[in-house]
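Only one chain comes next, encoded as structure tokens, the form predicted on its own.
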Amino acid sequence: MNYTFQFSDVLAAWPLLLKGTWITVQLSLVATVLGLVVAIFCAWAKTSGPKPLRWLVQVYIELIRNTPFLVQLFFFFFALPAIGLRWSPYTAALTAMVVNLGAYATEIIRAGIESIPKGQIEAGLALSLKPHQVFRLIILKPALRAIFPALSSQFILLMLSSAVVSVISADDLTSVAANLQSQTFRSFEIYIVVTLIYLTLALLFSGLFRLIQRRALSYPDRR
């Protein structure tokens, strides 16, 4: 093998790689916040909502969890414009990520909610707390404590899966890498750098989530 490594072209494009990295992080963070809002609502609907709403949420979960993320992305970007609903690549990517995360996180949060002892809920109701107060103060935080590692893993998986959005020309890190490859033909060097960037992001966010868990969710479990 007589291959000569040349990283100069890749390093010269660091502003583009930095911009792509930022868009990847931005997409992932915004999708996580919005996806968790969707998931909390859907988890509440599955555990405490009216029967028609529970049925609709179940259909949504089964539809998303049993179809590929790439197909979901194509649906928002290519299929919906056929009925007049047009999206920018960024908006289509963000929407697909929110919808995907919402379905997966719903089941995680639901499992956390159902792990809360019924005695705690009954005690909250006995103290004249309203149902939404019981859900927010007694159920949600202990549930998040139990499921935080699973939610953290789901976020990192979402961030890594965001590389797929490059197929609709969203300007994420993978899209920038593909453009650089077509200009420089240094595929090996480019994807070594991109791999290291994704690995660094995953490790940084993993450490951040562990810190959040220790600071915000680590409290004595008194029973």
The other form holds:
Amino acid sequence: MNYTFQFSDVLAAWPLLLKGTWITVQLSLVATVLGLVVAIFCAWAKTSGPKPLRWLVQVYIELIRNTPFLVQLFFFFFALPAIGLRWSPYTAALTAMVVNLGAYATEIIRAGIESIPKGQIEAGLALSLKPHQVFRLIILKPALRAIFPALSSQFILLMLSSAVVSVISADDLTSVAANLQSQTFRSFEIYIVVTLIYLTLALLFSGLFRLIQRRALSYPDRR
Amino acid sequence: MRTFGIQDIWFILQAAQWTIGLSLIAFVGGAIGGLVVALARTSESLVATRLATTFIQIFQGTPLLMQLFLVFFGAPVLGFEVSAWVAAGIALVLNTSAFLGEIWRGSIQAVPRGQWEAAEALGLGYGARMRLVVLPQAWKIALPPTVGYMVQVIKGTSLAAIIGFTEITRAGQIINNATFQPLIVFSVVGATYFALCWPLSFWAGRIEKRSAALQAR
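Hand over the structure of the form predicted together with its partner chain; the form predicted on its own is what we had up.
Below is the whole assembly, all chains and molecules, this chain first.
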């Protein structure tokens, strides 16, 4: 092996890498928040919504879970503009991520809802709570505690798979890497550095989520 | 500019052979690697456990796309010229090893402790204990998530399109560039993946229900 590693060009571009990292984190956080809104709605629709809606949500989930994220991204970025919906790479990437996370999180949330004993729901109804109150107070909150670990790993998976949005140049960390590559031709070094950044992000977030789980969501809860 | 036609669907179906081929390589290689990782993770050797844990953390904590790039751009640095096909194969095998390793570690550890102890009490060595007592039971627990993971492997092969390997997604890009009918092209591409993945998802769901019912008995 007669290759000399040269990290100087890559490391000199740290402001760009930092900006790309921030966009990756931002995309993942925003997509997760919006995706959770979608998922909570879909989980409600799937467990207690009207029949046609249940069916529609099921189709959405199966379609998303059985096709690659890259194809979904292409669909949103290339196909929808063809029928008049024009948007920036960033918005297309964000939409694809929201739609993708929404489908996976629906199943996680549904499992959480189903983990609530039926008797508690009946007790809530017997106390003359309205169905939406039962959902919000008796199902949603304790279910959140049960599904938090699964949701946090889904967040990390989303953040890592978001590297793919670079193919439509959405300015994320991997896009920055691709641009640097065409300027410096130091592909291997760039991808080593960027991979390490992703690894750091993943470890940081999983540590953070574990902390939240321990501090705010663990039993016994005496507050 | 031409319109999307039957020959394009044919082109996508032909490209599906490559997706299936790449998935099989990733799955078979990943199953072998995954077994090694799972056994290392559950072994009594501290070095093996640490090595396997680090391996899993690296591959689960970084994007598959980066792993693909590192193999694709890194191999020439180490003196090997690799094609997109080989690079994708290597990256996917390593990635699948890490994920299957973690799934199977969970399954091995889900085998009741008493079974391990009983095997030890019978004087079985590590090899015999694993082969005759632990793995056959772990296999049943592992089957549903393993089948489910095959779907992830198939979807993962789409990333090979980015380094220029002509599988389903790349075929779609090529046709789209020629016809500029993205709506139909990417719908067909999506439908092709769906046709490959959905039966596996369905099967995974069924065997999972069955094993849940067995455990509830």
